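Below you'll find only one chain, the form predicted alone, shown as structure tokens.
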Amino acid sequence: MIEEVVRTGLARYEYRHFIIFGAVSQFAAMATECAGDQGAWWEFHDAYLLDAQARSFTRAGAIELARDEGLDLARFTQCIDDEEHRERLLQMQIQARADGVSGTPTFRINGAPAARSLSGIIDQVQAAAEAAETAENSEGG
């Protein structure tokens, strides 16, 4: 359903970082712009992020994945040793407190915080739609 909203144009996903475990967090965050700088963002974060269960968040685990992704293993060992997207994911974390984010995942509509359920964030997206839609018709008519 979230896909197809998306794919409409009714709405925009944004996948924004969130350190909630310190280092870990972190260094799980690094690695995966850095598969991100060699164009596999999505199929690193799923595998590294999403099956917590066959990886750790090391170092040796994130370079064993670079190498099944096949990327260009030295390129990826430099950005996560030379931490490249470190200031980048900071100013993220911060701006994520300022706007009032405590935890994972978050979804916001229009700015402001969305339902908990999958149908709820559904129901507003087609809500804040229908009104964006009746303003403009009422601005232009």
Second form
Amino acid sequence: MIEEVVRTGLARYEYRHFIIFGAVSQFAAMATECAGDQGAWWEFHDAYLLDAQARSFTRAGAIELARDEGLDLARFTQCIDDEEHRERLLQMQIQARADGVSGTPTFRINGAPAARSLSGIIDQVQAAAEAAETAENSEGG
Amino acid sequence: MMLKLGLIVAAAGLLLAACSSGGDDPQPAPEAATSSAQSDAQEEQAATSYRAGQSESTAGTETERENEEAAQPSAAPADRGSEDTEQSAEQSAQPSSEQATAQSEAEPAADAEPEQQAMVGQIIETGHRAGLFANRNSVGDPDAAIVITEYSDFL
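Since the one above is the form predicted alone, can you give the form predicted in complex with the partner chain too?
Next comes the full complex, this chain leading.
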């Protein structure tokens, strides 16, 4: 999907936390946001997605990840302990509910429900891009 | 008159001929019966030999299995505690090397999991997002008209 529609400039991809598994998920989301403060949001995102044993879902695991990524550990630890991004995560949760999200993963294209398959999403984005281009041409012509 | 006599003689001749040919007919029947009996016997023999061959092959398979079991690692000596110590020692000597090989093959497989994960991570990082503008939780052209949003949970 990234290659098909993001790299081609058709669309931007955005990940939003939607906490459904309680405190552990909440902590992982918080740690990711704290890593994002130091430019390592995607590194944490990937690490958590790939961590099948959920070893990094603990405080110690998150700090270990932060150490591996060369982050400022004092700043990172303070961020997770103080839950500095609590409000941001809460807003995401409220927005998700407002968008009708009830499970994960859920995709939206410009806020509208997306197809359930990646190929469907790609088709949907390409169709939307073509429609936008046609509209733009008709306005210009 | 002579004609009638001739006809009677001819008829008698035909009757004799018919009788003689009818007498030959039963003769082949015993031959056929014999041949069918022979063929039955041959089939039975063939069946017996087939069964014998089958049982031989089964026996051969069992022997092979026994040999294979003897060559199997660890389990064979452990399960046959009543066997001679020397024999089990010989058996266990060979399997232990195989076992060691198996373990040495298994260890990298176990270690391969994190490596594989790291590789996937690297593919994600360098293969898909390399050169793309990434800002915190979004990737791609910030001015793109279309935004794909994924709501997800890491768990």
